[in-house]
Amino acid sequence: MQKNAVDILTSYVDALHPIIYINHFDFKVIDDVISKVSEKAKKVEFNNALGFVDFQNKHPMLEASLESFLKQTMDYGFDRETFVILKDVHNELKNPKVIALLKKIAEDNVYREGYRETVFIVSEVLVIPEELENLITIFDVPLPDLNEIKGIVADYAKDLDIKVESDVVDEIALSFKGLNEFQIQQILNLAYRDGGDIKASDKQLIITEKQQLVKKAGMLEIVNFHEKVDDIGGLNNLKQWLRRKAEIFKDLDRAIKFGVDVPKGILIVGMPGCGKSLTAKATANLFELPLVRLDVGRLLGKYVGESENNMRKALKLAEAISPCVLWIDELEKAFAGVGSSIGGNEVTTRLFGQFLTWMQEKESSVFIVATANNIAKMPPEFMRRGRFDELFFVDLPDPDERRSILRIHLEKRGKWNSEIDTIALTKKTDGYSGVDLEAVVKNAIEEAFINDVPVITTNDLLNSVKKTKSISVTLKDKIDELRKDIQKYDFMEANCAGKNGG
């Protein structure tokens, strides 16, 4: 990581990017960094806390104002070649006159013949005064790669004489990745005193702390589920398909080794009430993984800049945090106005392209469900091929699907019985959804419980089905207008395997 670190900022160093805003928490790895990118520049560290530091052995040597300190030291790369580091020095930034002297060194910086002034910003916190926009080059710490993190495991394993197999080394790196060296040895410790060895099974502990990462930075949202992909009545195609992508989750760095590509995600588009987010929670038990879910609303934020910073931040978290499963329910509307000509849904647009970019050149093992009601509104850019390994239709469930819904909503509340004529029932369901069907059930189940009636019967049902009004009638323009939209796309019937509804 700090060799590819190294390189990229000796780079902009050396194209006279003038102030370099490094987004990070970490100052010792950020120190050790700048130190590699120049050994003979002279380097002036303030610290919003202390002052004037001494940036070799962190001494505090004058109190000063950031203000004060910049004058100070503005003219030193008239001399040599100097970085003026600033430490969490985001609040700042809001100040005219610190803006004013930033500026001033900036402009130095690149158009006065013998002046090299670099201005290194170090905070967490990513503020940006529009004064400077055109002058901040924003630098993410680069992530260690697979082959980075096996060293940090190796590293870790020998300075304290333990012995860790090679495929327990492959397991866990992959694991880790989304993870920076400073989470990585923090694992590795918890892992270390709580068995006195690295294995296979830390993979659980490495997943624990990564939803802490989740839960601390607001960002995305951990869902918990019990559901399994048995609950989902019907939608065979779909589940045979997600079945087949869990077998290479299931054993992921083998099948990377092995050339498989990791699979991307799924676009599931339908019907209300059919599946679409029980399918979601099952493809996260069926992976065996984390599900977070991205609320893009969430994210919108009030000032210049910052809607995309969350957006930025959400998905190197769920980066972080991979292998994972990312939910992005109601996709329609989450990207609601891209692409109209209202100025207000400028800031929509761009976080529809930044989205649009990651998902396109992701290399982690993010796995993406994203679900959506009403294919009219969505951004045809979706359903372009490469964005997602397959796009699904869910229909209206089928007669036999319709049979399994049923059972499985009397099965889960334990008033199953082989009375039950399901077949008699299906006739009178044609048109209901997933959702229409369990209010049938729980409605009946309702109704023997107040009149104190033990056993379901078939006609306790119907008389439900009676009372229960199906989507297909209260929603039937937008259903038809949906077959009518699905048409123009080549999406696959989650309903029907091997049929093919484009």
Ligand code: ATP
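Predicted model only: the values in this text are computed from it and were never measured. Take the two forms, find the largest set of C-alpha atoms that superpose within 1.5 Å, and that set is the rigid core. Residue numbers count along the first chain shown, from 1. Compared with the form predicted together with adenosine-5'-triphosphate (ATP):
Once the cores line up, the CA of S68 ends up 2 angstroms or more apart between the two forms. Core-superposed comparison between the two forms: the CA of L461 stays below a 2 Å shift. A movement of the C-alpha atom of H17 reaching 2 angstroms or beyond is seen between the two forms when the two forms are aligned on their rigid core.
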Contents of the next structure:
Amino acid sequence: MQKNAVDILTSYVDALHPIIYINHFDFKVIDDVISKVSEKAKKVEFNNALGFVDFQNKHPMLEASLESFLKQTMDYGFDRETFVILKDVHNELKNPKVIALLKKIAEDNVYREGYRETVFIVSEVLVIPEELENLITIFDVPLPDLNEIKGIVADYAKDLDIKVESDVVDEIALSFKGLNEFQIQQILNLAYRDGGDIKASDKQLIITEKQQLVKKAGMLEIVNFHEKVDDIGGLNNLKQWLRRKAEIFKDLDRAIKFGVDVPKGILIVGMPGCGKSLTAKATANLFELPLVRLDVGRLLGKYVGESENNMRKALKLAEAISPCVLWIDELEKAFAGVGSSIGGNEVTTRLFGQFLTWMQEKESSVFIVATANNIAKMPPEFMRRGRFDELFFVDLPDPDERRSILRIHLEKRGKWNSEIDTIALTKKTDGYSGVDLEAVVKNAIEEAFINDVPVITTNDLLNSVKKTKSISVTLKDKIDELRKDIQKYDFMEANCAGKNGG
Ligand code: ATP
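Provide the structure of the form predicted together with adenosine-5'-triphosphate (ATP), given the form predicted alone shown above.
What follows is the whole complex; the chain from before opens it.
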């Protein structure tokens, strides 16, 4: 990891990026990286709590304000290359004098001959003053790749003189992906303290720790689920596709070694109440992975760059807990208005670009399930080939699918019996969605309970159908519109006509 980080930072310094904002909590790791960028450069450090600090031994040297520190060190860049390292100064970045001094140093670094002074701001909190926006480069410390993680595990085992089988290293290394060196070492410590060695079953420990991480960060929501693929009536094409991909996720390490591409994700567009959310949960169950939800609205912040920083953190977090399923509900609302000249929102457009780039470049095993009711307002980029592995359109259930959905919901409530004439029921439920059919079953059972009738009959269900309005009546125009919009793109039918679902 360090080497990669050093290379990137060195390239920034060489290209005269004047202020580099390192958004990180572990100052020791960052000091190590900065030292390696240039051994020759003079390093002066300011710590918000201590003032002037000796960069090598961290001893406080002189109490001072950031303003006076910058005034005293701003000419160092004329004598020799200087790194100014500012720790935890994010609150000072609202002070106009500090901003002006930083701007002066930055501009001298870019424009004045013979002057080399690079400012590093190191803090866990990102504050970018508007005046410095163009002069600041944000640097995210790259996370260790698979080989580097294997190295960390191997070094750990060597230090403690324990033997870890190489297939165990391979398996747990994959689960460690997305965590930084510090976090990996903490989990290894836990595993070692727990059992005196490192074994494949410690993967569970990694998942639990990663879930803690998500809860603490608050950028994503962990979704608890119990829905299974067999709880979905119909949608046979979609279910078949998912079952195939599940084979890969269940044996990911071997699949990758074999040369299989890790599936990226799917977009499911369709009628409300037809099982899109159900599918997102059932996917995580089928793949045996944690499910996390990304709510783009929750990432929006009021300061410049805050939303983008939140998005970056959320995506990093998703990578940190990968392999996982990342669910983005109501994708059309998350990125509504992107790119349109009127009413287009600049921040949302930037977030969209950031998300798309991440999707394109991601190497982690985050499987995206994006769901949407409408594509009219959605950026067309999402529908282009190569973004998602597949685009699925979920239509209203056909007769066979309706039979299967009714049966699933009756069985779930212990009220299925073979006397129920599902064919008669399907004839009366044309245009009903999954959630409508569930309502039919729920209401019939409630009625039977109130009337003290132990067995549900076809007639009870037919009566309930009469009282339940279908989505096709309430949302007719929207449904017609969606069917028309879908034709413009290459969507695959999630439903599979003529086959029995369930
Ligand atoms: P929305 O777009 O409104 O969020 P959705 O397509 O995500 O709708 P779900 O939340 O998955 O709809 O469905 C709501 C409920 O309806 C489910 O929890 C389930 O009980 C029932 N349901 C919908 N579709 C199906 C289906 N194909 N099979 C079984 N039950 C279904």
